[in-house]
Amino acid sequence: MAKHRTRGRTAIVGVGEVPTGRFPDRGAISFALDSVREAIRDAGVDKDTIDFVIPTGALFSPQFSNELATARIVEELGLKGVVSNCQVFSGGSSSTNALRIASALIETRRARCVLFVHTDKLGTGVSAQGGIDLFSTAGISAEWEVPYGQHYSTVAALATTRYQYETGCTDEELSAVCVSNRKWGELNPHAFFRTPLTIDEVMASKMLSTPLRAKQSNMLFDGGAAFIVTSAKEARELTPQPAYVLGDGGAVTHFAYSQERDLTRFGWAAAAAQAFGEAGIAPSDIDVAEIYDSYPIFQLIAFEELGLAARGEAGGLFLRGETWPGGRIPTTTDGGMLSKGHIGAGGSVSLLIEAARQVMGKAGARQVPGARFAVETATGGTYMDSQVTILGNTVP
């Protein structure tokens, strides 16, 4: 039984996003402002009805991140009705936590219309060495792990090695995750990688951190996105098809990766049980799965722990094309971090926005016909938490 019962009381009514890429001549603030303006247009709201702004952290610049925390968005857009600007940051799970907080504010009538915004410039705002340094320290224990060379690629390699040992998952199946995501990326005008990709190409790419290969890793880019949340009642007055927040769940399991007790499960099963219990649906009811995919192994693990496949069988589904466009369970339909690109905390923002698009019927060439329910996952740091959100275009 879920601890909370908030099913269908709030909804996402507008989303906005800029293409992922490298834009050395543009400031990060422009990505935020363009995304927010698009979200406002999409929602059909007067900008001055926004009374709570939640920016998340920008990794490329502490100074710029502080500007977001101290209301630069409010000033730049001339928002007149804002009572609070409060930064929410938990790395890759920032979007899920911001949506949870926004829903709580609306349900308790502390806010009426909440804007969430993300922007980062990891593609051109930091040097190549700066990006390496960032992901060798952020969320990694300075005392017990940094001195020994821990890095996000080694984290993924450790999880991959253990999972393959326990399940028999093949290198071809891991590579199939990248191919599946690229199939969706080809359909997404906001994705950086849009050319076809084969399993042979993935497996022929250079070794990054055994057994992880270069094309099984994400790349860092610039980007931004925003979404607007309000009550279900107001949502129905604004748009013919809101994305109702049906359920969420979470589990925080560690800070230092070396303290995670199970490198092939994490807290996904517990988080999923909470989310599905609150939503009142089962994994078999899911039409679209937007699964966090910084590396293919984490997409496979979450997919199975959510109950979308039996243990050790997810790789086969990806290999057979069941997650591709037209497949039985469309997965990570914006291309994910492996094809759309890694934009800091925005990796999960993109997936949450894509989940909303799918149930609102606004996903364009990627639209899954008849999509009613979408599940989205997010995680921060060295996979320190497991966050699950379920959106729907109807309330069960």
The other form holds:
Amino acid sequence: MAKHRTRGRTAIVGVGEVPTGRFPDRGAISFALDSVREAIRDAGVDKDTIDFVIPTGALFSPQFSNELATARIVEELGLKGVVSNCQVFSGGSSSTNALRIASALIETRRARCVLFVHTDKLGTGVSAQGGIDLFSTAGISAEWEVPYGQHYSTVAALATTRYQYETGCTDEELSAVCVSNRKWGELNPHAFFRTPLTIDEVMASKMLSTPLRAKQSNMLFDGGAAFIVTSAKEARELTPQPAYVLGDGGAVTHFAYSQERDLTRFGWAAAAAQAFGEAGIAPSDIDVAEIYDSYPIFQLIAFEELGLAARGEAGGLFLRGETWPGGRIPTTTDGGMLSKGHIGAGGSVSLLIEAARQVMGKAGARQVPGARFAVETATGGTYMDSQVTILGNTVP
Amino acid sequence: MATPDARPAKPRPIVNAWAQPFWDAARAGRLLIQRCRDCGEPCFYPRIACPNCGAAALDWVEARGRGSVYSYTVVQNNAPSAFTADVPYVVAVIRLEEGVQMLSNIVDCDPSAVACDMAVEVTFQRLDDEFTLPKFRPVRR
Ligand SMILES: [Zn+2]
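Okay, that was the form predicted alone. Show me the form predicted together with the partner chain next.
Once more the chain from above appears, this time first in line as the rest of the complex follows.
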């Protein structure tokens, strides 16, 4: 199918983020406002240049989520040039879908400067058991799965069991993903977990749903982030180093998790083929990989299906430190949801803006020297989609 | 800490009208799937149109009730509130012989005996007066 070439036509020009944590005394709106103000400063844009605002959903409160959908951020910040405030929400893939929509709007000149913002309060806006119960229904079929006790631990465990059965991947290799992400989390002031972690500690942690253990499971926190997208031409006028959107691809494979035909692959290979084809680069060109990691299994599967490792071999790479700081293929360099923390749809917002920071040279202690090309992945619901985005500091 | 009495009731399926024959049959101890009159493909869960070809002519057919465990997990901790009293319990994706997949629980066996690709057969567990859930147990030799 002939496709309009989009490579490098748009760029992320500014990012903002608040640290992940527990902030019972702060309203969720403050995470959004602080993030947006930082993104505006980072981009160097006049706030009234923003003509399209895309808030995503907040899971902790339908009331608050509806306030975001109905322009609360526009009003709070006094944004005066906004044509549309329009919520885009697909769970953990919201960021990628919003970037795709933003790029399309800009390429077709229906928008000039698009602001995306995420905020949620899953750490202190709901109780611990409330969080478990929320994630035993959110995105899970109320007729065909909720009655059987499905929740996100079982979702992750079902993929892990089958993947281990087919590939021989070990518990140690799965735990190595947590350790690798923690190496990066130690370097990220916005990460919640910043103390060293060992494989033994992961493997000694409480069993949740076999073979998934507590330290292989993300935890819920408060947080927020924002990014600003504009045309490549305007981006070059605003900032010396934009993060160009080189390519993206996606595949929606299921709603009900039990309907997925391959819990060890999902749609990553098709999504990656689209994204790399559009970007005009190969997996071997990637300098940094920001792979969605709500649980270790999904990071391993996506890593392999993207072509960054052969099937069944990703675990060994994580174990040997090839994904660590200084390693051959630095991966999930913000610490991921396993170390930075799960903040709802923000898991992949965090990874997307980290990919942007890396190619913009703004990743601080985590900066991968000379990073030119970054690949980022995102997925929503019970891994209902496989979304791949490639950013670069140059347009190949 | 919630007392056992305060524990919420089990979630009941939120039924789409067109799936009612499935639930009626389950209450009578029969496992129904659908088959497309046009393309012949089986489907589960119940649909208003064939997800393969789009035809609206779907016939209810009784499944043989046998299949295999595609994947499984034994829930030991951090279960949803309504299921904390049930741990350890087994959640599994079942592949029926007809080719369709469904989520269920493996029952009537030691959870540690469950394995990928093991043969299972349907059994029915009453939830309440209205609902009976199809579950699976190892095929008895
Ligand atoms: Zn058909």
